[in-house]
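We begin with a single chain expressed as structure tokens, specifically the form predicted on its own.
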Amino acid sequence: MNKKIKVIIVDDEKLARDIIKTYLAKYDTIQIVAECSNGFEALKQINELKPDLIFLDIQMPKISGFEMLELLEDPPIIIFTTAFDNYAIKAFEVNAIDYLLKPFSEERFDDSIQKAMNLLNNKNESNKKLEALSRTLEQKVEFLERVVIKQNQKIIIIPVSEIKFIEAQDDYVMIYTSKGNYLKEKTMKYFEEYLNPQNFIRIHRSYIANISCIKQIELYEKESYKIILDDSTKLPVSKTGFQKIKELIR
């Protein structure tokens, strides 16, 4: 490719950003267009500058690297840089091209750059390889602690403990809390997988409920039940959902 590769470095540690800049200095085909110390700043720069590649730390103040990616409509190529190895599986699930575990050597860094260049030169073929890699990796679920919502110009962070229930709405879900309701472009399957089953239960094809909010279960009609939440909201319960609830209260 003839044009320069536009890069943004996102890391809350200045030393980490400086190391990446030092390693990138020898690449004439790469232009660092911004460096950011948090996810909010990075969102603004990525939307404005449209980089080809970002080096992204995962654990940062305010919002994490994963939460920031959720708010991007068309994320660039990602190389994660982190001091924690427990996010590797999730990193490949969001199609990161590589995962650099701090402290990483310049040789290891150069390998990542080569992968990124190969991907930019032959994006379709590289995407297939990434998808194959993702499928072969062992699944490891880390439960959500909070949900990030983009609402017009605002970014709202909801601790999962504040979620009362979730309702399916086509390709979206409506998240109900005591402070308001929030629409998010995610599937029920996603939340069923990433909400801790010790705290949440899927009671119906269209509903997931916070177990701590369930006040009672009542018979609605023959073999049909509803749960009553502590704010008097009534939600339908499927036969499968009822079996799950019975197992929960044994």
The other form holds:
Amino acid sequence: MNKKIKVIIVDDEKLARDIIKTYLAKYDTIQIVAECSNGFEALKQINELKPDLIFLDIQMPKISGFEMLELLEDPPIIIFTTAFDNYAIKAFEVNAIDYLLKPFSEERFDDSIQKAMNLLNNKNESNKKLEALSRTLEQKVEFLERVVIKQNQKIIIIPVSEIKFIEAQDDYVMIYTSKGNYLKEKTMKYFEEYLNPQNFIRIHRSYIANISCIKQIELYEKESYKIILDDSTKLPVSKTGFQKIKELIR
Amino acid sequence: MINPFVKNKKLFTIYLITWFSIFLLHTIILNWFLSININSALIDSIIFNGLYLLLGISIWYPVNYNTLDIYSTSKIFINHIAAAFISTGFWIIAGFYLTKNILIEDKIYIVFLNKSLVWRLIIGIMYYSIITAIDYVIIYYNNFQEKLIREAELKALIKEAELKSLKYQINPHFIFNSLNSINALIINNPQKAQEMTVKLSSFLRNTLSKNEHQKNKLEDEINYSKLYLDIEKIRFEDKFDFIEEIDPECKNVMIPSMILQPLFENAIKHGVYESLEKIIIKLKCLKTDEYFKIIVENNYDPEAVPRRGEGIGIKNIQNRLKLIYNQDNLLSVEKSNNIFRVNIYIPI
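Please could you give me the other form, the form predicted together with its partner chain, since above is the form predicted on its own?
Following is the full complex, with the preceding chain placed first.
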């Protein structure tokens, strides 16, 4: 291997970045190309410098590590570093190759680096084992609280409570809020799974509605219904959607 | 408060039985000793005692509004003397005209009635005094009971607060991140690592031992909170500053333990953790006529979208203050011009 591995460290605490730097010092095949103290900065640097590997903290100001990843088009290899142990499953879902719990030992850190190097040397050998493992783990879905959207250069964070409804648009969904509509590259299935069903209901193949925004249900034609939202938007309701609403009311 | 004679069936029964005995006694005295014929004696007794039975229930209200926590003793005394004369006056006038109209034929009785007015005034005032005294006993008994219940509640709440604060302060996120910082410092700055280890240990020890006591000096609470702030300062360096503006008079004021640190933790969580800019955390304390006012404020990023868990710590502090001082308005939260401010009032 003649090219150095480019690494970016993302953490809002300098000391946390320092320890990673210290542990990395002995690897002469690794080059730290940037250090970032928040998600915005990291986003910019990753897109510019195209690192091979990032060390990523989860809890950071404004946007979390996960939210930042969602906005990356071609994410590098990720090693999470965090004091929380409850994100491990989610970490595997976003294809992280490792999850370092702070504080971590140098041995544990070296293991991670080894894994990353193996993966870089043999790109085709993907992380299937871990993926398989994470699937066998009992999945506890943590519902979404916020949705991040990249619009040109701007990053918009929407609390899910502000979402009125979501509409399917090919490979994207359109998210409607009182402040505007936003396009996001995710599937309806994703939102159906990750939005709390106590607040959101899939009323149609193409629509998920915020229950608190539903004002009334109207008979449209024979056996076909529409719901009216509080801003008087009308959305179609499928048969199964109608069943779900009926159960909800009961 | 509703009249206990009406609210409580048992008390009401006792009240009625007492009046019935008085009524019998009254009739007997008039008939046997004062030679009033039985018919007139009965009517006199029914009217006068019946009227006072009703009047006695209404005495509850002046008693209830004349308590020591609102008025001084002399004021209460004067109020009751006035009330005694006024109510007895009404009682005699009403009784007098009623009996006179009904028993106009009984000449002996009418003579007796005219002569008895002074006696009736004395009896009326005596009734008033007895009922008032009983009412006060009931009020103080009720208050005492309430106080017992409140104390039990307070104890339960403190226990809960202890548990919660333990969970909060020994927040694993905070500890593991601090340990991670120490880990980094051991290599690069051993002296600072040592300093941070000692601070973290003191903070944890304080948190664990402190819960027994209910109140602490403000100064001690500040020192304890500073351990926490110092640790966060090592982690976040220049991301926040802490400023103190304390009236010297405030330093020794006793405040419920563990009410400051959660506020600082809040400021760090919602201010420092969520912002890219520098955060200023200010602690002020000033003395007014009635209160020591403690203010914890910080600026915050208005665009930060909250994650979760806001206000539980503050709610908890509010509940404790309410139970300890029996006052509802001792904590207020203001949010203006990107400043988040919590005001705490400690009654003097």
